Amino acid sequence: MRLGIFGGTFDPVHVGHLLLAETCREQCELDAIWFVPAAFPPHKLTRKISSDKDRIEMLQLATAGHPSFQISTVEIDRGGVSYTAETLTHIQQQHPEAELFFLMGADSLAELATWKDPQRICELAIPLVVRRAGSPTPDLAVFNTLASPTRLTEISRYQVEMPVLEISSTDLRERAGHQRSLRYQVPRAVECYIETQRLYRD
């Protein structure tokens, strides 16, 4: 099984997340993609995030009906700060038959070397570097000291290009806080959930 792992806070999940996942699934011929909501993302420890229940519920609403999209609560179940290397280790131990791919935006490349155990991440999974259409080819030099020659070849082969879609969870939280429209930026079911639960309002 070719399994894509897509981590994030998903607060809220939006159509940009879904398009990224679907683009990776199609271009890299993945059998499944697991959305993995973080318990406490190390780069967002100072920001209050929505409850685990709300974020999982929004993910379930957003991915309902897609046979290849699943939700994994491995990081929430583990608790504490969520580190990608630990998550991939756990998934590899539970599913040794799976070939793992780690979905990441091109803008995350510059920070990858500062993550916990980035070499281990590259050993466990093939990073799928996703760039927006029309943007320059990502500089993959960061992987030179993190990945084996074989893995470097695989990373180069599996680069992903997705359509330009400028949507951010930060902006959506602000819009929801001011009761502005989220229509067509999040799935309709997620929009209704945010409205009924009054999420992101002070």
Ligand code: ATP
Contents of the next structure:
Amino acid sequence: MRLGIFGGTFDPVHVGHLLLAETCREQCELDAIWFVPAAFPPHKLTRKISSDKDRIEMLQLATAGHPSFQISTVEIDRGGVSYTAETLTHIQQQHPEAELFFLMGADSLAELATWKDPQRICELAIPLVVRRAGSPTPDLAVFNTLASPTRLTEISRYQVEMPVLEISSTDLRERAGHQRSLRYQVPRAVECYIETQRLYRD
Ligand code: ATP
Ligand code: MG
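Cool, the form predicted on its own is there; where's the form predicted together with ligand ATP?
So here's everything in the complex, that chain up top.
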């Protein structure tokens, strides 16, 4: 089984995330994609993030009905600061038969070298780098010191192209805070959830 792991804060999940996942699934012929919401993202420790329950609920609403999309609460269950290397280690132990892919937008790629144990990440999973709005064309040179020669070949083979969608959770939180429209940037059910739960209002 070819399993894509997609980590993020998902506060809230939006159509940029969903299209990224669907594009990777299709172009790289993945059997499943697991969305993995972070408990405490190491790069966002200063900002208040929405509750685990709200972020999971929004992910469930957003992915409902997609036969290959699932949510993994491994990072939330583990608690504490979420490190991708630990998450991939755990998933690999639980599913040794799976071939792991790690989905990431170009902005995450730029930060990869600062993550905990990036070499281990590249050992455990094939990184799938996707272009993102406002970011330069991904510079795969960061992998030169992180990945084995075999892995480097795989990384360049699995480049993913998707239409640029200039959507970010940061902008959506701000929009929601000012009661501006989120329509068509998040699935309708997520939009309604944000509205009824009055998320991002303060
Ligand atoms: P925030 O603004 O709070 O940082 P975000 O929109 O960047 O949120 P994250 O949860 O931080 O979303 O992102 C998870 C992953 O999704 C990252 O790898 C990021 O590169 C990717 N991503 C986010 N938005 C888009 C988008 N519009 N198009 C493509 N990739 C995206
Ligand atoms: Mg981000």
